[in-house]
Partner chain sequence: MGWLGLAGWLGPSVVLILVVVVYPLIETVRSSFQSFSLTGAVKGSAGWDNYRTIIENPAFPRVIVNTVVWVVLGVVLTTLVSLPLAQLMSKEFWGNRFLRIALIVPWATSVVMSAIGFRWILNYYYGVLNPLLMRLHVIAAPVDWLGSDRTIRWVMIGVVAFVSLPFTCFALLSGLRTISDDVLEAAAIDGAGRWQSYRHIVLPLLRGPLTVTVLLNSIWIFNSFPIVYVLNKSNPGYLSDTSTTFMYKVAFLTERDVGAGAAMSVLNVIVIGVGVALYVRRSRME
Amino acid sequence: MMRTLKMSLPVAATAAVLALTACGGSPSASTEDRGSPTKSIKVVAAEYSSSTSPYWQQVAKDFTAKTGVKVELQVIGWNDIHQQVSTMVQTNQLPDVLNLDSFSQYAADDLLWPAPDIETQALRDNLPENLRTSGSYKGKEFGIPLVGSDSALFYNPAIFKQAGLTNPPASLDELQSDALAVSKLPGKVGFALSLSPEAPHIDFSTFMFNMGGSYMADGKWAINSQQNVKALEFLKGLTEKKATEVNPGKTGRVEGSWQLFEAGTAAMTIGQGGLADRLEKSGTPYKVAPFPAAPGVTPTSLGVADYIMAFKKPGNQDAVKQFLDLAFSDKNYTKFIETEGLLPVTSGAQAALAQKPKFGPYIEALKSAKFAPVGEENWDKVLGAMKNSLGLAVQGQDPQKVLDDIQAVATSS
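The form predicted on its own, please: structure of the chain above, on its own.
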């Protein structure tokens, strides 16, 4: 739920961003049955703020004026949208266009247009490849990213100065040595790490990607790969060397690692725009830097996105394509991003907002971000297993066993 990405709001449960909502008993439509051109389309969108409805209302008005096709618009709050959409699907009251944080179940049930079938070439060219392909199910794109988020290294320059440090760490070895140096200061924590069941995959994924690991390799789950095990061992080592808070396995994110950083206790943590907003209000000194990587690995961050998708209904393809082209036009889309305070996914909006401090560091990180395989079967089970067990690796369990067990969940039928 990308409501957690809005920069004026704290990130409350990013795990939910990646969670999939399964819906059963869904009828399918044939890609061959185009039918007569539709005279109206139904658009269902998630509500990010009080500005969401006015934005879509204006797009709908402009679209109808341009094409003559009417728009039935429904904007639904995040607390209710999954259940309401599930009911729409089960009762065959499908929307034409849907904005949501999950799409794979609808793709699995053959309900969605492949993204290339509803994208104009201009829209497709305006989406960076890493974001565009993040909406894939079994190698085929179905979800078109609407908004994004990523994580970065937050560090406190005042605490760094106390520890005799000047610059943020440029390598993982430096991150460890800097964290150890800070932890020798009275009452200070070098690196605030969050591996509790709240959202442990965020911190783990960030270290995993930057140590050359990944969730999948050659189209197959690879959670217990050598690189991934090394990443979890690295986090266990940070904990055992007392470079982190006392028990990262029971430390949450928003009211855990972020709170430690906001209080001026921790010198480093993994954060997002929501943390920056908190720090601006509290006056805690901070700077943002790219996350350091292992030798030979390109620094990256964990990316997250919400998506636009279109259900296959006779006669709606051309209207949907025109509607999305208008919604994603640089003029309209950039206004949407600025109003909502979310991160842009199009190259045009990224270029327009890159120089603004509120967006710049996160846009730059988003360009090279890697995404969890949210479109893969069993991702919801994998996410649940990670929430239940990643923290055990810093509480005494063998990291290899922890990841072997998650791999078993990933490959189960």
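Write the structure block of the form predicted together with the partner chain for the protein whose form predicted on its own appears above.
The following holds one chain only.
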């Protein structure tokens, strides 16, 4: 109590000064900066599906009813949102709240509120640590995860049976021998691996994490670490032994490895909820299992999250805080996640949906998921370099050299 009292004194003084300047009728820069509470906020969100808009409209309605602050809502499709937000930033028509798949570029330009400044304690407590800290830029949280996804091992029990296999692989060695056994069947592929420029980091990260590797060690880039090289060599080995499809370095994901699995050609692949939806439609038999890990390594998967961020504008902090609290409220948020089929990032919604078969295994995996350092300054360049060269490691180039080159991009200024 003492603390709050001490704190409130300077606040009261400032308020008095503000009132005085306001009376003087000379709106100065300082009044602008402190800002009187805003009358309306602009919310820009990415459209995941047709049920995205109703969710934000509901949140906006609740928010306006509670605070009297109006909401100007724009829900924009993924194809256009990056370019439109860039235009908003360049023309200084910043949104107050933004939902996007990246945040660090705006944190780097010092445009964002640090996440703790716009999270209510209840919201903060509701976010599991691995997800909460995934939104960090230079060790400080700026992005609040909104939705997550992660990957798991998909396998086709019918093909497994044909190859005389019953259980999903429990180790990486088993994964390799199972894949080889399937590849011996005519016209079948053991493990569909995707390392083409589409999104090679997903499959690579999954193997890398489960073989004890990581992108960074002690806060520094470690892409060419020994474990990572070993992981890439393992993938090269899979390819050369023909345990994979013909050319994983040139196979994409949505049209590539997933297509092979969906068509019943491949027995295993790394997939997400999106693949499960496709398989339900096509009727391809499938089961989902945790990805096997090397001895002594805790099984994990690559988590991916989209983020909410708030732009620093005078007088918007409190409104944003209230808005986010409602956006993540169990009532609104759980329904949103359930209709979108994405993974929940709050402990509350995770618990509420854990029993549903559509969510259960993925939520479990998300709890132990690791995240790529998406907030690091050079991440976009690292991702670009991975897209352009990871695939080369399974078609003749030395994995060590490939990773050395990516490390060089990561550590360049």
